[in-house]
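Next up is one chain by itself, shown in structure tokens, the form predicted on its own.
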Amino acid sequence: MGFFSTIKRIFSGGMAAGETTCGAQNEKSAPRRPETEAGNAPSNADAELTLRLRGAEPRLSAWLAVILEGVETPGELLNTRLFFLLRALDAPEKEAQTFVREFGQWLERMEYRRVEEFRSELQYRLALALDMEDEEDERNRLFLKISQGLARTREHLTRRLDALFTDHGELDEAFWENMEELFITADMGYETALALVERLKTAARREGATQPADVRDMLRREVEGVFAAPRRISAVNPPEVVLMVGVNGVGKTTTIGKLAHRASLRGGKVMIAAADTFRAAAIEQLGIWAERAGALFHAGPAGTEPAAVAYAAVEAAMREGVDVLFVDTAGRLQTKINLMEELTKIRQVLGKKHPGAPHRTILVIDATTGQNALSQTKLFKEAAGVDELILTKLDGTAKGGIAIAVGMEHSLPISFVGLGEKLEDLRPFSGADYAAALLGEARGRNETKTPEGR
């Protein structure tokens, strides 16, 4: 939408002093008042809105509390308000028009019926049109997510580390062979945790260490620098084509979709192709999640070669204008050959019709699945050429030390994690909140660069 990047100016107090939004001055970045028709003077209800909105502090949080209160249910209030807040903020009258209808529409489908239902996924939505997921205020929100979801991970983890520290005195011999068995029962894996140990004897001869409890910030510090992404060129010729694999049941049809959403909510027009055309109930399953994400659809008969899905996707992708094609792939392992052989083809004659596709590989695995998650990694990198990875269930397992392993073995970037099943919860993933929320610390400063931040 065309407003959002002034919205956002506005919601950071990016202004200069002095400039204007659309005629009207931006005073200390608090919204502004929206027009009444016909020049008639506001209701009181309406100038009570305006004077509370200008008085909250000016985070996205602190304005819907504003114009939430009061409101219980999705309807006519509900609307109402959300358009308010929108044209307060300059957008044009046909925009924010267009942003409660959809969202009115995403309400009915879900089938929601109180605020406390939606309102997480209505901030998302908000920060997400206006690229304000680097804003304090949800990358707060996002930590609490990440630290939530390693609840379990981390119980065991810590505990076993603060026992660590405080039974011995000094860093000898046994102190890191107590750490490395920590770190395989952990699922970080024999190798990862021999790797990291030394690492960590390494950080601590060089920095004179002598105490185990000055081990603790030096080993943040290395699980932090395990997710450190590469820069790369970003920019492709569109449609983007990203081809999602994975096995079976890791939640990759379910995380097509919710990247779609995000894609969808940052403006770019979305079109999802199935792929993996051995299941009937996969292609009927994307479906229902193309038309949740508001993306186009593109699929064949069950039984078609899928390579030529892909390569008609690419064609109608091109055809409608699209700016990111999702191409789902079949998650079968009967044969690695089999399975290398499909994936190449599909490579192929998606660089034949649109040179430089796939621009993005990505690997979807389930962090519930530990060290599997290893050999699957493999797996796919040698039949696929995986560029970036997506954690999903991270929530409620007790084995979220296996994206140390994946990372430190295979030296891909996580680019999402999966925190639950709502759209709202596949959230970028930073390597410095997942350290700070694994060892129980307070938010890390120094955020990870994920892809999509790239």
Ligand SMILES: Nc1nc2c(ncn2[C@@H]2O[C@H](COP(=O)(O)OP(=O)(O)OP(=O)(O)O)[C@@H](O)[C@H]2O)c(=O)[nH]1
Given for the second form:
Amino acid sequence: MGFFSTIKRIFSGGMAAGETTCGAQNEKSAPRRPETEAGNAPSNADAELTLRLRGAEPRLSAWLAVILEGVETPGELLNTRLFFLLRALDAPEKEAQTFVREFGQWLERMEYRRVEEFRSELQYRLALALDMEDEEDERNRLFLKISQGLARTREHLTRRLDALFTDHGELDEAFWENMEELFITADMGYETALALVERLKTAARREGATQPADVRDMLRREVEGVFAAPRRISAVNPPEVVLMVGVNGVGKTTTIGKLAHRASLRGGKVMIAAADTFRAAAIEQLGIWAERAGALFHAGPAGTEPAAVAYAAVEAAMREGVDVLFVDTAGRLQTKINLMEELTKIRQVLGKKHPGAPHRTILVIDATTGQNALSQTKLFKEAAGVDELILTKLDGTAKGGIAIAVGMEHSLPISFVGLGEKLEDLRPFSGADYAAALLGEARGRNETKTPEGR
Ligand SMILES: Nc1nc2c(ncn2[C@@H]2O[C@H](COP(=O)(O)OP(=O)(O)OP(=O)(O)O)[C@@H](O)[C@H]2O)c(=O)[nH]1
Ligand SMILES: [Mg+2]
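The form predicted in complex with the named molecule, contrasted with the form predicted on its own above:
Now the full complex is given, and it begins with the chain already shown.
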């Protein structure tokens, strides 16, 4: 992250001795003022742009606002400005060119015509390409995204929590009972709600709390604590094999597309394999996602045995020097025993071809399904050895409590949450941000750690 701090200092004017600058003011020590894409000498307009960048707050969103000023549609102006920004942020020329070209191609495919349609995707891609995702700016944006995604939940749960904290004068039985009831209706389920209230009661006693308002902070800490994921060894012998499982229609295929997109923006060689072989349309859908994400694609003819496709995919991934292989599987009800056994078989062949694979088995859960998510988690855990969860469609539920229920009951980390249907609508999950968003607080606190971590 040293790179980013340097950039921050450069743009905010605080230069260290011997550092170069791309600012126009510092002409003598500024050998690297970004050239235009055509390689022309910097024009007055470029100098002015540099000055405005330097005058802006040192954050990606602020720089992007400067760069996009007066740009309304995709085209030459946008390309030139983007190239300028990347070069000003020290991206090598070739990488800057590739970024601009690929972004242009993506805009064309998506048929986006106005900046507002793709501004957030652009910022997301820049943050990943420049390795700035952990920076404050991105964290704010992530928090905002989660808050927006949880908008309906907030209306439902947060308002009622607010009322609970203000309506009750003291921490009496009625207060705790109301809280329990509120948790149950927020999809936490009876047992989780009971357990959470018990934890809060204990904390209140321990800390000598007497006012309902004191419990708010305890609740935030408890919810954060539910998601405190243990650190894991992430180094694997490539290819890292990621197996996606879950019931029908939860968003496995879409999520693979989003994950592959992230992985390739981070510079990895990515392959997607279609071990969902029941429907030709499913294979086709996955192929489209692979193309969008810039990933290689491996599939067999429809009707091929899923385990055989998985085996051949690992073989191909090893041969091609792939870094991450995502294996998509067909949706299946957790109660269908023979289909669950098929997952066991897929796992076995993956491990046979590539010891240690699958390195991550991700269970995708639709946040709108409510309590059924608990039985899904239980049965998939038994049949497929789930390592982590991805919760999709959080944007579509008013009862975000299911995340807490699954987290408390199964102690599985939630690595990402789906907050919409677009490529960028998959964000690393942070328990702290989730708790803050749920409680209607201004913003998250702790660092986000994703299992991806790279
Ligand atoms: N709003 C919203 N929709 C989502 C999200 N993730 C996926 N979807 C939508 O959910 C629908 C099903 O997604 P798929 O990715 O096909 O689900 P799947 O699990 O692969 O389905 P099967 O392969 O049939 O089991 C699609 O319309 C997606 O666009 C999300 O985070 N938010
Ligand atoms: Mg699918």
